[in-house]
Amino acid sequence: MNIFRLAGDMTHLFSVLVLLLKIYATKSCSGISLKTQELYALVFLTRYLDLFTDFISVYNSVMKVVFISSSVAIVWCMRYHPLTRRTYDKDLDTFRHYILVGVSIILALLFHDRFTFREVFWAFSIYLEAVAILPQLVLLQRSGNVDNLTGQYVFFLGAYRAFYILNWIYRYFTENHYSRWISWLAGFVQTALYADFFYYYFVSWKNNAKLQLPA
């Protein structure tokens, strides 16, 4: 644990809390991609297969439970909550996310640290997380205007990965033989996908204007 890892975890947690606040306070999931949320639920379910077998720390276990339960709860609300599901922008959320799942499976089978059940699923979750935000970004571009809570959710989600890159750099220079090239490569790809959104987010913040993305 270091300050960059902690900052990454907290911004990730904050992004989830912002999204839950939007859904439960407004009873609306307008502007939120169900496909991205389904991908994140799949990411956490496949990454944390060791939840009940390997104990690292109370903090680690609690964070795993929080991310799994919150992602499943968000998907449930968007699919089955009698009020929230009516606000889902199905016509805008048309990204073929199953392609991302398929490509991630192929990459995990080809490129992994060890060819074991758990390691392949871990690699799969890393590859999938790198691109899971794509349906959300496409939806926001198609809708144009982005409400404040949705914009903050995406911003903090991107900031979480940026902090994790700093964490990897810090660990590379402070720990002997630290190397997780799969995480590094996927993390840089994931952060790059946010670059356009970050630009328009800071422009809107600087001009004190509503966030708008080009169609």
Second form
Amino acid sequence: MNIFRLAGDMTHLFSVLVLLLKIYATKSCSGISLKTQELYALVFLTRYLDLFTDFISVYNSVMKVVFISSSVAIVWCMRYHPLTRRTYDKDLDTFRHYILVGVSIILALLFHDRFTFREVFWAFSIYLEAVAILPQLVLLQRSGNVDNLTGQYVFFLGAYRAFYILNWIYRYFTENHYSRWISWLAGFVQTALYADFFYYYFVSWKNNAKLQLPA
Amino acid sequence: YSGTTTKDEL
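What would you give as the form predicted together with its partner chain, now that the form predicted on its own is on the page?
Up next: the whole complex, starting with the chain shown before.
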């Protein structure tokens, strides 16, 4: 565990907490894409298939459980919770997310470490995670105004993979550890997708103004 | 293959 990896995990964890706080405190999931949340639930469920077979550390297992359970809880709040499901901006959340799932399945079948059940699912989860934010970014762009907590949620979620890239660079030089090119490439794509959002986030932060995305 | 993959990461 190095400082970049820890920073990555903490920003990831923080993004989830901010999202839960937003839904709980405002009793609203407006501005949040259910499509993106469903994709994340799928990402964690397919990546952490090793939860009960390979023990790495208590930290690792706890974080896996947190990410699986929080993503499933958020999907539940948006689909079924009597108070919050009505606040979901269904009409703005029209991204065809099954296309992302389909493309990720095809990529995982073509490019993986080994052709085993778990490795193919692992690669699938990496590809899907890289693009899972797209429905959320499209929803924000459509609604224009972004509330503070939603803006912070997306910001921390973007920062997380950027820290992971620094972590891979650090590990490459210190441990002779190399991440497979699959995670490198997907991680870069994932972080690049946030470039536009980061830009407007910093501009609004610098001007102490409300975050607004251009139409 | 040589080297480890990233399965110790999240």
